[in-house]
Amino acid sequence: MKVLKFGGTSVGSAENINKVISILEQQSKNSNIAVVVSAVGGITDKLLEAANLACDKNKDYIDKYNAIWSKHNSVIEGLFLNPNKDKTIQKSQDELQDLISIKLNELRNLLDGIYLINELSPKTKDKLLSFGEGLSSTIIYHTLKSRNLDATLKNSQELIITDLNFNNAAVNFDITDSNIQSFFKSNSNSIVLLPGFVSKSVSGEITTLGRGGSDYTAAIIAAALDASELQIWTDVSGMFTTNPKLVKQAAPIIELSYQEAVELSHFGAKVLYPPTVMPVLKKRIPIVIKNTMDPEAVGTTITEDIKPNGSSPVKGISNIDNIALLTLQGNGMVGVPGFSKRLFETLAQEKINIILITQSSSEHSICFGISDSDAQRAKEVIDIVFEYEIALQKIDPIVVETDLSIIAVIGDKMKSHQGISGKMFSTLGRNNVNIRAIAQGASERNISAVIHKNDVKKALNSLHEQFFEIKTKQINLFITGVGNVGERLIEQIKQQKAYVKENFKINLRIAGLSNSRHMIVNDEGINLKDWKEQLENGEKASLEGFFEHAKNLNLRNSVFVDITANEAVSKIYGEYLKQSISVVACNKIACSGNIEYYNELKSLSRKYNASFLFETNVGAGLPVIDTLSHLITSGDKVNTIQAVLSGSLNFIFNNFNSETTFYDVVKQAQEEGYTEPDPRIDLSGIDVARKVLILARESGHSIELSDLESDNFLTDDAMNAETVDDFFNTLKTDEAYYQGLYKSAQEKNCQLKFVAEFNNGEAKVGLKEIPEGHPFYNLKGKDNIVMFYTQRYPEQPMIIKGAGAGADVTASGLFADIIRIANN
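Please provide the structure of this chain alone, in the form predicted on its own.
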């Protein structure tokens, strides 16, 4: 015989009950089945709400009662649809509605009584709650009979006998097992329907089996009958690797041991109530968790022993929310026996359940986790019990921390696999999830950690990614500045997303976009097909607002990408790093500004385990900083740097000659996007100065921008022009001056290049005449070149050369930094 239990969602509507009936019809063809049903979904809560209102003398309890009536009537009408006005069907419906009316009238009388006496005792509460399962089982039984199925209805209260501990009664298994075995021995029906949750005491009082009581009812019956299988039918396809509401990638677990199932159910897996496992565990009866809405899904099978499959022993990651952590500590506890006994006896007397315990080996403190709702009461009684020791300052008043959650990695035989706890804690650490307490038994079947409740989603996703996904790492990007370069970066991410995921196991996802006007954020990822339209219709942009979104979403592996030249944006990098959000900067201001801020960002990056990368600050997509970093890390020392670092200036001087005007070339460079809207930013050399300053700092030198020597080749009129148009007019007026620069170089068979140099701790930038044969001489187009003279490369420098400007190459440099972070 098999025992099937259907939860509240499974019997929550006529549509779902029809699915249940189809399952029963199919399974009863092969063998007799016992079927335990819960109350119609939501009814137990409505019964409690109505009773509490009545007890409080609030006549709104009548509205709740009417809602209960309406819900059951709606279910009956849905089950007995009768478009052809069949008299037999109508008679069955009328008879059922009469029965339900009688039961509901009894419920109304009970609620009226609670209202009159202004009291809701545990005994009355059990009587009240028993109506839910009584109503649902009556409706389903009469529906089965109307469809000519061989079914009978047996009241579980006649079988399951308990003590008088109302609301959570203890079962008398000797009497109960005898009752169940006797009834089923004499029963010949294919389907026996039983209400779950309800029972009676030896003296005949109505009792209930507590939270999850319908599961417990089914397990008691299965154990008494030595059933071949206990099936728990719910609204999900088994127990999941973690909470599917918080982790999209969560998947059903095909097989679990009894012990693993108990651990998972204790730690928040709602589809199974922990005591349910106990009666069937003793008899080694398999439990199968199935989905009423998808009967063909495999579900989860729970058995005595699961054969190892060579994969990770971790079976699931679970969590318990609304936890408070209490700490009893003090020097007076060390070496003194009895503190633990007094502490836990006090909590037991107050019926406060302890969820987690940990104690330091120094005996200086005991830390334990309980429900948030019990925290204040626990503190009060413990402080009273230890009042004498507290007064003598032998121990401190109990410390309470709230707004916490417990996460647990669960699986059999984790003890025999090295590195499980290491992976767990390092994964949490990388994502800035602070651990408040740790508990791990010697069996290492459960490794638990207490964290802040706001970190639960990030923690579950990070751990699930580590233990269950094919090493695919999700990177959540928050991009500000979506102009020319930003647009190209988004296009590159869109184009390469599938390739990067397939080949490098990196899932790139843009979670936030911002420009100077609007911003959008989506924790599920922004659809890149119409991101421009979404952004245009987004909320008003603000630097602080964008940061708050990224902080509050608290997504794992988050990266802030700055593609602006805005000083205010650069000033907020530290806030991102403090949240363990990595920073990728195209903006040069942070790294070339005040040395203290540069050092602070480096320090924050190390402290909060968040990368701070800015490869595109020098050479756009060229690996200049990365190469320099490898040289320094490997122990090399930079002596001299010589470089042409401005793609725009190189473009200008490569195209300027006696047959062109300086004005025309600069105008062309501006129009083609090689310069800033105000070309003086490029032509003044400040951009090059910032770049060589960054290289000097990355080489280990403390140097400020004011320390650089700059040879400005522009005229005073050009630099002092009030507007960009005025600036261009000065180029026309001073054409002879610029032609003179060109002529001087030509006469010496030289090329004009704007060169950055760093030597012996000193840096300078300026226009130089480069002779033929020099590596800079044939530098074409917008190319950049950097030469590193080091202890290992004293005579022949290490040279990096290539396109140093342009939206595509700059975007590719940003892309490369993002991938570096993902691979970290």
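Since the structure is predicted, the reported quantities are computational estimates derived from the model, not experimental observations. Numbering follows the first chain given and starts at 1. By rigid core we mean the largest C-alpha set that fits within 1.5 Å across both forms. What changes on going to the form predicted together with ligand ASP:
In the core-superposed comparison between the two forms, G545 has its Cα shifted by less than 2 Å. In the core-superposed comparison between the two forms, the C-alpha atom of N105 has shifted by at least 2 angstroms. Comparing the forms between the two forms, the C-alpha position of K780 differs by less than 2 angstroms, with the core used for superposition.
Okay, that was the form predicted on its own. Show me the form predicted together with ligand ASP next.
Single chain only below; no partners, no other molecules.
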């Protein structure tokens, strides 16, 4: 004998009930089966809603009732939809419809009664709830009969006998087991259909087994009959590694022990009602969880002995929402026995279920988690019980925190593995999930933490990644500024995504994109095929709005990438870091502005465990800052830095000679994108000054831009010109002056280079005549060069040289920063 239970979704539509019937046909061929069914999906909730409305004297209960009525009728119509409907089939449909009408009229009378007396007692609630399973089992039974299957319907209320604890009754196993055994002994039908969830007290009152209780009904029957298997048919392919509605990567667990299943279901894996395991555990009956919509899928088998298969010691991660945390504390508790006893006795008397308890070893406080809905009541009763101690200030009035959730990491083998809790908490910490309380069962099968409800999705995803997908790490990018460089970065991500995933196990996703006009976000990752179109149709851009999106999506490993040259954007980095969102900046303003802000960002980065990287600030894609940082962290000291750091100035002076004009060369540099839109930002040397300032700061010196000596070679007219066009006109007028600079260098056989220098705490920039033989002399095109003279490289400097400007190399520098964060 096997016992099969079908849940709400499985019997939620004619289409699904037809799938159930094929499963029954197949399984009843081999042996007789007992089949327990839930109410049609969503009906139990609707019954409760209708009753609550009626109880509140709200006539809308009639609409709810009508919805219940039409749902059942449409299921019947769907089941009897048959082009070759003969008279007998039509007759059984009519009979069924009559039966259902009678039941629904009874329900209507009950609801009217609740409306009239304005009251809904637990006892009446059970009477009401029992309609759900009563209706579904009647419909399925008549359908089976009309299809000539050898089936009978048995009301479980005549078998399962409980106490009078309405809504969550306790089973009297002696009577129940013998009822079940004697009924099945005298029955020979291949299929016995039974409504789940419903029961009766010894005195004959209708009771129920608690929400989700149809699983339990099936387990009770399986245990009483010594069934060979209990099958739980539902809408997912087994017990998953974590809630599949919250974590896309969750996967079915093939095998679980009874204890693991108990812990997972107790801590929120709704797919199995927690009491279900106990009756079958005693008889060692395996539980198999299967998907009605995908019967071929393997599902989950829950047994006593599971084969060691070298898999992760963590089997699953679950969550319970709507938790309140209550803390009882005070110096008067220390060393005084009996506090916990009084506290927990009070809660027990109030029938308040405690989900988690922690007590500090100082005995100064006890903290426990209960359902949000019990919190107020719990506070009231506890404050009364400890009134005397509170008045004497021996203890404080109880503190209640709400809007919390519990997450639990579960596995039998966890106790023999070190470092699981370390991994769990460091993963949560890295992702800025604040932990309010921690509990670890003495069995070490479960470590649970209380966190804010808004962090649940992120916590489950990060833990799932840590324990089950260690192979790939997801990085969620929020990119602002999609000009030349931004566009190249997106292209590079698009191109390299598969490679990086395959070879480095990093899953790069762009979760947010913004330019100055529009922004888009998508927590599943933006589809990069048509990102431009999507962005054009996105919502209106705003810096704060973009930040709010990144914060509220609350995705793990989030990175904000600033590819603008905008001051306002640079001001918001701190906000991102405070949310543990890393920052990658192409924008130089933050690092070269006020030193306090630079220091603050560095310290926020440390405090919130979020990287702040800006490799492209100096030398575009060249690894200048990364190299410098490695030198410094390994204990080296920088004495002198000499560098040519402006790709644009280098391009200009490499192409400027007596055959060309200064105007043409600058114009060409601007048109080819080597300069800022206003070339003076490059030509005035301010950009180079910012770069050497950043290098000086990264070498450990606290200097400001105003401390820098800057030798400006542009004319006053050029500097003062109001518009960019006016500036270009001054180049034409002052051509002779610029030719003079060239000639002077040429006469000495020198090359003009705009050089940045840092020496013993002082930095300066300016145009220099570089003699032949100097490493700068032959610098080509838009190349950059940096020479570090350090304690370890005193005579022969460490040199980094290569293209220092251009959208492609800059984008690859940003890409490298992102990968550095992912590898962190």
